[in-house]
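One chain is shown next in structure tokens, namely the form predicted in complex with its partner chain.
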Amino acid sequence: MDVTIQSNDVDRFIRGLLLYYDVIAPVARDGRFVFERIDDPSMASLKYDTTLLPPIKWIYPNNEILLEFDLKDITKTEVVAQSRKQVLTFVHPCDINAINLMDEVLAEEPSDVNYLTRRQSTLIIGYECLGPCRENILCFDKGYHIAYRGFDLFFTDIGGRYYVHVATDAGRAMVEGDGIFKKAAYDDWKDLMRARAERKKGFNKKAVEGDIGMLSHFLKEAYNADEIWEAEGRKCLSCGACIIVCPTCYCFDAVDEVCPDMEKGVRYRRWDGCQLRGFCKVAGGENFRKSAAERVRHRVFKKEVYLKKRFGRSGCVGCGRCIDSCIAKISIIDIFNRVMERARRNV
């Protein structure tokens, strides 16, 4: 049963949630916003765009510990996989999309067990956006700016107060109980059927030009299609910017590191990406990615092709943080129009 809240009351609702979690909302910082854990209600914000950082990042955080192990004994080796409870809060809908994607990638055999331990262990608070946050964003095209699952609550606000879904038992659990949250009446839902409506009106700019569901098809048909992929890789700077703040970029190193008693140490997961130079190198020396050109390509195609077929939906949330974080100002926007109208001058 749905509910509501009133926007001033937000503050005392966070104080009850820091009573029993770790709280991760959008915190300003520097002109933009971080995905961070707060110890008091003022630190979030409610209204942000894009936050540099997605906040899947804190379910599969860098320098994650796999192991803990024993020089001198093999046998002492543990597996580490533990997580505290914690709230992600305000989470726009194509964050709530890419968690949804990883649960799927993670969770299929053999399934990573540091992942679930902390899926397991996180509530999901989500955020309608009823308008684009920024630009350079293609969440509307690829139907990403709305969320259907993988949420706890779901907040809209439907002007000086929010109407809240409630979507799962845990978080009824936070709802209920201190007389916060009041019962969604129906010219709440008529309002929030209002704002719905708005929302329709404020994203109405394709950020790509033709139909969207062709673009895998044509991708494939723009494998080889140098004019693309030879002036990407020219331009790009091997950084891996775009692959750490991507929010459905998983891949990763194991990395030892030893205490300087050399008697323990640590596997930990640090994060890795296919756009860095050395990410297919092996040791004999043979690279089986050289060119910048194969890694976008290879990234373009993770996203929109490879996971596409496997999980039935595009990997490429239209967040737009890529292209933020891109020095050498690649678009995946771009390239994405590129290869529509190669298919468009090609019938």
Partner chain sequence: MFNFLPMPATIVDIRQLTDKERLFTIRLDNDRGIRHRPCQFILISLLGIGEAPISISSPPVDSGRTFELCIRAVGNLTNAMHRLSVNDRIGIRGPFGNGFPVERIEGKDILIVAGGLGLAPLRSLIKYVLQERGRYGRVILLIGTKRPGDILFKEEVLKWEEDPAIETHITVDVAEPSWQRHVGVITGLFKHVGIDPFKTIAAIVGPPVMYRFVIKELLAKGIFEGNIYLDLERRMRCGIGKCGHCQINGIYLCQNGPVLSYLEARKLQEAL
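The term rigid core refers to the maximal set of C-alpha atoms that superpose within 1.5 Å between the two forms. These numbers come from a predicted model, not from an experiment. Residue numbers count along the first chain shown, from 1. First, how it differs from the form predicted on its own.
- Core-superposed comparison between these two forms: the C-alpha position of residue 73 differs by no less than 2 Å.
Can you swap the form predicted in complex with its partner chain for the form predicted on its own?
Next comes a single chain, given without company.
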């Protein structure tokens, strides 16, 4: 089912959503864009570049309570799985693909009940990128500049109106009944094809030189390539900025906090990650990845080797957030290109 909506009716559509859902939308803040809960359609920015944090953070938040316990009677421990009906609006394809991967990762046993509960309460409205949004991206290389699933509605700007693909029953419910959506006609479809032809022209520059389908293989061959990992490790500050902004990082630490009365408490989780110095430190003081070089290598391998082996696709969706946020100017694109160059030299 495909429909269209006039550009000047989008605010009315969002206003209708606000009656039933928490609406999360990209909002302009100090020269960047962030996903925020809005209470007025005028706050939303449909045309935006990469947001500071990905929208997945509204499904997988930091400092989330996992359970509440009673120290006097441990049998009263209760799992806390909070969820609110929410709509993530105008989500770019790279972020939709990231959410699709997280859905698989966190559904594996033992499944993440908190994430899945919140995911089931979340609708997603996609927004098609008709050209690169920033310089430091490689979504085109990965094929993640297009999303084929993982959304309820998907908007494409076709000039003065939007072509809307309705993908689910929940999406159909959002477009029915208010009269602002019209059934897509043949002329609308032709304009959609024109827009996508222009998209192909815009996405024509690859960031990584060579066959990216071989990247995982070449990385394994470069595991002991100190000229790559040591060079990046010398720059890395182990600040963790890259893992905080990544839409497919999901590591966390669990913390118990006891109330002042020493009778009750809560267990909550907070984001944690492999680039932090203490992440691999265990009892006795042993640290299995002491150096920054080892941690950088592990992060790259997690995205391009381990996740790809387990789920059949890369864990890097090419959004470029890690590059933009790194104060040491470490670029995953540069690392990939150095690995590819090394492979060419060794042929």
